[in-house]
Amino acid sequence: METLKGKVVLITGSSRGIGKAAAKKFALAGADIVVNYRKPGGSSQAQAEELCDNIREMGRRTFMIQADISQKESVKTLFSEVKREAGKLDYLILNAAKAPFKPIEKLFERELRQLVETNYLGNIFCIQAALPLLKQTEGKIVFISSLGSRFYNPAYPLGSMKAAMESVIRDCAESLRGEKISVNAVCGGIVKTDSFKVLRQYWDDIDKLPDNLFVEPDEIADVALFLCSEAGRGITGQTIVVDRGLSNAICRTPGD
């Protein structure tokens, strides 16, 4: 059913994983979509330009446009080009991240302020230069967290991030209450994207958890589009967590 017809959706870091799952969700919901890579050329752009493609055969409006949300003034040309392209912005989903599969206390300096300029700063700069559009259509804002928010994962350093960008989108719920916007995150449990292969390399015996814990990138992104709907404007400052239950028994053994 296209309940989001003519609505706009921005989902940065969306040429792949959760954020092509949202993307293609959105699309089918109704929506124009504008897909964002951080990186020109290779297989971030690529694939960006191949989920265009497969939105436009759904018949909706599509809008690719390449920026690196750790810096401001890439996040301030992305929503100008969001402005020009598109016309306005209902949705915004906070998707993009970066960082290294490595302990905290191992990262070198570089790598902590990409930790922070990306996951943090960038997903802040990414809020304010939205709200000029999302103003004028009372637009919703989802983020996409994790399961390293709350809980300890080996090598996994944004989980850090993730913590505090939940603790933003809870001020910004109150802060942007009286704008009518509306702030809401999704905490995903193991989700079977790209970093997976990576961090099963980390995590002993992750392989041995049954196959009904792990989360797939569409059972994310239908909560986000939930969470963007008519039917979800009674949520607002919430992380709503997507794990099948895995964070529900805190000793569970593999294979349980």
Ligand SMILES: NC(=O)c1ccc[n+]([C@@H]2O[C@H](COP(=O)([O-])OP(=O)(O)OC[C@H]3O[C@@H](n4cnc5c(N)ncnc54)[C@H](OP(=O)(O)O)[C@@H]3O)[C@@H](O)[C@H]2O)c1
Contents of the next structure:
Amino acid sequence: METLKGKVVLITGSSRGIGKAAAKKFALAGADIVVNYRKPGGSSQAQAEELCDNIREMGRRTFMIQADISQKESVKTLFSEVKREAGKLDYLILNAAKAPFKPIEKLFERELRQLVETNYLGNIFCIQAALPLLKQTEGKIVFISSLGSRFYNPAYPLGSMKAAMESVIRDCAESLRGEKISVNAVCGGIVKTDSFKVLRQYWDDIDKLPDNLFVEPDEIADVALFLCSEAGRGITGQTIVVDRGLSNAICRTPGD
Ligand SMILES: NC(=O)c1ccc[n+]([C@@H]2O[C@H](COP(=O)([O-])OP(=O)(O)OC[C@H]3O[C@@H](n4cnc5c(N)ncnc54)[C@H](OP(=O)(O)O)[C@@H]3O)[C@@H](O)[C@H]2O)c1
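Since the structure above is the form predicted alone, I would like to see how the form predicted in complex with this ligand looks, so please show that one next.
After this comes the whole thing, all chains and molecules, with the earlier chain placed first.
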């Protein structure tokens, strides 16, 4: 089922977690993968290297590019590397995120700036820098959002940036319609990635949530893949919720 053979996808923040799951899904579907991570020399880089080895074993081309999306110059370099190494870009998956877990009114100025620079400006820098390439392929953009965009999560200022980005998705879908570039988001429920280990320190009752209400990274990756596939061609400007029904059951007793 190599439906994406010959396509190139860049997934920001794909060294681990949901981004890594998406990289593997797109590779299985036949695409060549650009893996991006932020921190040079650490465990993230080691995980990105291991992921690239796995993808090469699957017979795909893959490129690993370190870049911090919150820095405009770094984003420019990321996309010139994509052009130089892969020659084109079909899909941009905006997955990278980093934010403190803290009530929003308690954020220091530097934390507030990091929140906005990574999770809002950084994604927009990526969209702007990707456009010349995506125009050539009539490509697709998928943003990875979370339920914090619409519901209160304890100590989760990232939710405000997710809400802003879901609005950006609607705007860009309309303004890029003429270029035949589709722009959508996948809004994930709660996923047990590295960031969950921090979230559970601030969310007393989270462990009462039954296992079947936690979303697997693959479930989010599958919908991102669907939005980029031929089957998703009729969808633009939308945010699709993938939360196993968690948000549909606000009166659910924890543990049910
Ligand atoms: N976990 C959940 O419950 C959940 C639910 C719904 C949606 N989401 C969303 O899904 C996405 C992935 O979440 P996750 O839990 O898989 O995250 P994660 O495990 O914390 O991984 C984050 C990835 O983003 C990279 N990154 C962070 N800041 C970056 C920057 N400035 N530039 C480039 N890369 C950067 C990290 O690289 P380094 O390690 O090098 O920093 C890492 O590869 C996020 O947008 C998150 O908000 C998560």
